[in-house]
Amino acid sequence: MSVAEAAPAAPSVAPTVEGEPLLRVAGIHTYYGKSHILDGVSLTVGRAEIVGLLGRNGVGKSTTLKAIAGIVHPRSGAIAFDGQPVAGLAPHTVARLGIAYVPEERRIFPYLTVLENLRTGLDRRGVSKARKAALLDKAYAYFPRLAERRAQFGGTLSGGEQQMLAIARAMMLEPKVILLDEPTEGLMPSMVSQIAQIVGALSREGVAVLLVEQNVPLTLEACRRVYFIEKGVVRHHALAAELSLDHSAIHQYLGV
C-alpha cells in the first residue's frame, strides 16, 4: 500500500468518479437552532462504490447522512441522487427514490418480531409476494442468524443482532445507496468482520454505500474513496489505496 505524504489540502470540490455519480451532494450548509453544523459539505459517491466518510465526534458525519436521508434539511447547497434534486424532500420520499439510512441507534422496532422489522420495508406498494418472498430468502441468506430468529422480538436481540436487523430491514427497499453510521459500533470482533463482509457484497451487487465509521483499519480496507470532515467542513479526500494507519490526514483529522 503506497503512503501519500503530502500536507492534506482543503479542497472546494468533491472529487468526480468515472461518469456522473449516484449521489452528489454539493456545498450543503445546515443548522441546529443557532448552530452551523454543516459549512459547505461537498461529495460524491458513483455506482456501487463504497465511500467513507471519517472524522472526530461531533465534527457533522451523521448530520451529513441525515441531510441525505431527509431528516435534516440543509438551509443551501444541493444533494442530487441519480441525476433528481432531493434536498429537502420528506425521508418516506427519499426512500422511496433508492436512498437507504441505517442510523447509529439502529431504531429496530423492539417489540415487533424479526419478520415483521423486516416486513415495515417490504410491505410497500408495487412489491408482489413473489418479490417479497425472494427478498426474505436474500436477507436471510446474507444473515443466517436472522432466519433462526425470525420469530423472536427485536429487542430481544444483541447489538450485533439488531445491527444485522436495521441493514437487512434497508436492504428490503432494494435500494441503489445505503447510508451506514457506525454500523460496528460496539460489536464484537466476528461480528465487525461479518458486517464488513456484507459491506462488500453490497456493494458486488450494485449497491453503494456510504458508510461512518470509526473503525479506521476497516474503513481503509472496505471504500474506495475516503472524506475527512472536521469541525461541519470537508478538508481532504483521498483514495483509500493511498492512505495507511499512519498517513498525515489520519493523524491530523483522527488523532489516531
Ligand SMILES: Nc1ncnc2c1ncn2[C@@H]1O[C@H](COP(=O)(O)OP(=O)(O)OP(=O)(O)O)[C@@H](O)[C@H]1O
The other form holds:
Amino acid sequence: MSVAEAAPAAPSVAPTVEGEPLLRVAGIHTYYGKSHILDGVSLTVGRAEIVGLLGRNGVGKSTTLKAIAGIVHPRSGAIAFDGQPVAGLAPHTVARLGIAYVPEERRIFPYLTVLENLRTGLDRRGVSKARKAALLDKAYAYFPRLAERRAQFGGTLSGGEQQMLAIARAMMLEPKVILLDEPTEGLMPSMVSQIAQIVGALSREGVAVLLVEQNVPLTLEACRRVYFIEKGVVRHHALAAELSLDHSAIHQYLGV
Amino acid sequence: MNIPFDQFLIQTINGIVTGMILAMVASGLTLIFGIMDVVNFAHGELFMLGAYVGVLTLAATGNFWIALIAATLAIAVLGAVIYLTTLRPLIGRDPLTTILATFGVSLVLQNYALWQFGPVARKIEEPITGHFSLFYLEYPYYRLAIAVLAVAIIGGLWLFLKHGTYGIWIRATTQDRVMAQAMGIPVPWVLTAVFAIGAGMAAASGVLFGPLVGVNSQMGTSWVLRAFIVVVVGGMGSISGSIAAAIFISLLEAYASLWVSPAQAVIVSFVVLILTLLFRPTGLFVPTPK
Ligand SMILES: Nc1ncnc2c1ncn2[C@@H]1O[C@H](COP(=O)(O)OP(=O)(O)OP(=O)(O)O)[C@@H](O)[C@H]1O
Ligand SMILES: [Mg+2]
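Same protein, different condition: the form predicted on its own was shown, now please give the form predicted together with the named molecule.
Zooming out: every chain and molecule, the one shown earlier first.
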C-alpha cells in the first residue's frame, strides 16, 4: 500500500503536505562525464518534514543530494526551493538560501578548530552578534562534546564527534532543509539513537530533513515519508508508517 | 680557513634581509598554490611590475611610502584581473594548462615592461638614507628597515589568516573547496582575493627591494626561481614552511659567499632543492607526514 507510485522520469505526484512543498525536485538527470547517474529523479520535501531516501549502494542517493546542494548540476529537470528555481545556482548561493548539506564523508575542515568549522557557516552578513552566540549555544547544547573540544582541530575528532560537528556546522546556516547523507554510518548504537533524536528535534524546530540512510529501522522511525531509488530513478514512495507494517517494498528495493 | 667573526655577522644580517624579501615573495606564491593548486609562473613579473609602479609613483609624488602602497594596490588589482581572465576559465582542467597560462602571462608582462620602460634600469631612491658602522662597513639602515617591514607584512598576513572571518574563509577553501562552498562561502571571490593578495605582496617586495638593485624588466626572473625553490623546500602550500625555508636558504647562500662569489653561492639553493626532493619531497619545514 503506497501513497503514490512515482512514475519514472515524471515530476513527483502528491505533495503530501498542504500547498507547495519546500523543496521540489522534478525529473533531474545528472551525468559524471558520460555515465548517466540520475535518470529523472523526482521528489518533494515539505516544510519541517523528515523524508527518507533509501536504495542500494551506488544507485544515486548521494548524487541526488549533491544535485540539490548545487555541487553537481543537473543537465535537465528542475529543482525548486521555497518557490524559487535553484538548479544551476552555485553551491554557496544555494547554501545561503537555506539548503544545508552534510556529506557522507562528513568533510570536516581538518585544520580548522571546532569553533572555526562552525564559523564557516555562521559568519554571514545580517547575523547579529547575539544571534551568532545563540546559534553556537544551541549547537553546544545539542552536542556538549563539541563545546569541550571547541579549540581542537577538526581533524583530531573521533568519527562520531566529526559527525556531530558536521550536523552542528550545517545548523549554523539556519537552513530550512538539511540534506543528511548517511549520518549514522560507522557509529556505535548510542550515537545512532542520538542522531535520530537530533533529526527529530530539528523537525520540531521547523527544519526539514532529507535523510539518506542504510539503517532501515532508523529511517522508518525518524521519517514521515520514504522514497526508494533504484538506478537513478525513484521507483516507489510511501508513508513510513505503512512501510513499517508492510515490508514488501523494502524487500523489493533494498533486498533485505 | 678561518672566517672572522665580523664577516660572519655581516653575512648573517644580509642573509636575514634577503631571506625576508624572499619569504614575502614565496608566501604569496605558496598561498596561491595552496588554495588553487596553481603554480603562478607570472609571480616574478608581478614583483617587477610592482617595482615599476613604485618608480612611477615615486616620480609623481616623491614619497616612497605612497609608492609602496600604490604599487601594492595596483598590482593586487592586476592580479585579480589576471586571475579572472586567465585562470578562472581553466578551473577543473589539467594543471598543465594553468602552468602554460601563467607562463604565457609572464612573457607578456615581461615584454610589455621592456617595451614600455626600455632596457635601462630605473632607480628607486632609498627612503631612509642613514648608515651605521658595522665593523669596517657602513651598513645602511634601509636594509634593516626592509627586514622589519617584511616581518610586519608577513605578520599582518598571518594575523589576517589566523583571525577573522576572511581568514577562516581562505583556510576553509584551501582545505576543502567544495565543502567550503557548500557552507555558503563565496569561493569564487575568495580565490580572486587570494590571487590579489599574493600579487600585492609580490609588488610590495619589488618596491622594497628596488633600491638595492635597480628596476628592470628581468628582475623578477631570478626572484621567482628562488621563490619556487623556497616553496618546494618549505613544503608546497605551507606558509610557515616557506618563511623558514626562505631564511634558511638565504643564510646558507650568504655564508657560502664568504668562500665563493655570490653568483656561485646560488648553487647552494639548488643543492638544498635537490636534497629535499631526494630525501624529503614533502618539504623540510613541515611536520613529518604519517
Ligand atoms: N565523481 C564521480 N565520478 C564518476 N562517477 C561517480 C562519481 N561519484 C559517484 N559516481 C558514480 O555514480 C553512481 C551513484 O553514486 P552515489 O554516490 O550517488 O551512490 P549512492 O546511492 O550514494 O551509494 P552509496 O550507498 O554507496 O553511498 C555510482 O555508480 C558511482 O560510482
Ligand atoms: Mg552515498
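Please read these numbers as outputs of a predicted model, since none were measured by experiment. Heads up, when I say rigid core I mean the largest set of C-alphas that superpose within 1.5 Å between the two forms. Residue numbers count along the first chain shown, from 1.
A displacement of 2 angstroms or greater separates the C-alpha positions of Leu245 between these two forms, with the rigid core held in common.
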